[in-house]
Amino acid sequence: MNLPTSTRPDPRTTPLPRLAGKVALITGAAQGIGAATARLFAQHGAKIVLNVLEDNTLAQRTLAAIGEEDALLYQADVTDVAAVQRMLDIAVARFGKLDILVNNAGINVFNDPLKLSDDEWTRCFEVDLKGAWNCSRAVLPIMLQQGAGSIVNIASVHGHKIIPGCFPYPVAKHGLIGLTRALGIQYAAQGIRVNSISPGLILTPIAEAGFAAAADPVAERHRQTEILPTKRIGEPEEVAYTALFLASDEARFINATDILIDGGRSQVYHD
């Protein structure tokens, strides 16, 4: 008996766009993990809303890599609730919907707890935690109306392990993972998934600047590479591929979960 031949493409030979027909908002999209995620999502068929703090050369480079037909560049500080809402209104007017939010915008605030200023504390939490909430709160009504949506928060290995001298950054990242779990459970029955990714050391411009600021940049980069089990530093694209999976329908039963991307570093008991 001849069995009917499937008309579905074989994914082993015909890769399919994993985000075809979807619209994604990515914050902090000018460089590093944000830019890598934006480019990868666009390659997989998504229309992209590029949120940047400054419309500079890096932002324009990311926009050009995707193309203005498939991307909207919008300058907004995620700590500004009104600006975030305006961005969402313009994005939906342009693309008709919003399926994915990647909360990537963040800053490093590292200090001795007793030397930390009130301004440093406030800025850290305003960007790294409340900024993610501002964007999530803005997109949730859209996703609830659609009955579907995926939010991916870029947390940190600092949200799992404490590194001395990095206060209060890990406090904010622990909070972001908590926000992920709480929202994921709250809206699971309405078709909305909320997950987070916790990168370790990733070769972003911020990491490069950190190496450059060391007394011996080459030695510092070597030191930080050698303490990683993989003996290499992670790349922004490796975080982006995990975000792609979590944002896609392939991960439709993954919710309120955090994924570590640190080459195994957080599992090492001591150096």
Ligand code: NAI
Contents of the next structure:
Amino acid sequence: MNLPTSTRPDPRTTPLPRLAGKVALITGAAQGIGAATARLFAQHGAKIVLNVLEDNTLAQRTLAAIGEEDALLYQADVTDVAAVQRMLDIAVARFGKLDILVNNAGINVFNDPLKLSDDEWTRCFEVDLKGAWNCSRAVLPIMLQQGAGSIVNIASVHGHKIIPGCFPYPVAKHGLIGLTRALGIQYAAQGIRVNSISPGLILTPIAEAGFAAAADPVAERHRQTEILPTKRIGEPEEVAYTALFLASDEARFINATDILIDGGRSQVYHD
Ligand code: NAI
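Mind pulling up the form predicted together with the ligand next to the form predicted alone we just looked at?
Below is the entire complex, every chain and molecule, led by the chain shown above.
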């Protein structure tokens, strides 16, 4: 459509939507980083498939913030291969394609290695690593058929550095960065990019729960803030903007790599 010059957006003053015409599936999108990413992607013109573990008040709030016209809310556990496939079938039936997958769903499993149960080990790997593979495996045939696609995995600084007592979460996140590289190389020539983001401490419900579990939550929050070079904790929107860049065509030559977003903390040897 040719708009009259006077009503055309002026690219010098009106930024163009960065995901116009794209369809994005975001896992674990009810709250935290997933919800912030879903809202930002929608603001930039994408249609959104909101994967949630539970269709609760938070999930409905995220859906309402985007609007039912532009979003599909689908309840599925990412560890359930059949449920993930059903979600993809319904998403493609609704929006006709799938351009972006953000594997954000994740859980903290933190323990002393010798106190860890087999169930905890299995749950950690099922959600934090296999869940991302389940969703990638379901979207890859669609992206291959389209000849284009972008997968963004939400890894962690724990995928680069080790904090004692957090076992086996960092093992799974190292694996997620490995999955990113392996799939990124495997499908690069077919137009599919796979990258990851490694956030440091970000103020979300998972982080709030970590503070709440400490003997002195206020002191723990203060300690965790003070060890950051920025002297402040990251915000979900800051991760969402990194995902927006990686998901968009602006990042079209960025593949099989990881972006750390931790205010510089992981570069510090010691204080
Ligand atoms: P959060 O706990 O606020 O949100 C995680 C979401 O994943 C929740 O909505 C939860 O329902 C969903 N989820 C969990 N298991 C699921 C499953 N089996 N199927 C579908 N959905 C499931 O956490 P937050 O902080 O927003 O974390 C998002 C991602 O970022 C996670 O992968 C986490 O490991 C990672 N991350 C978070 C950091 C932080 O400081 N908040 C730091 C580094 C990484």
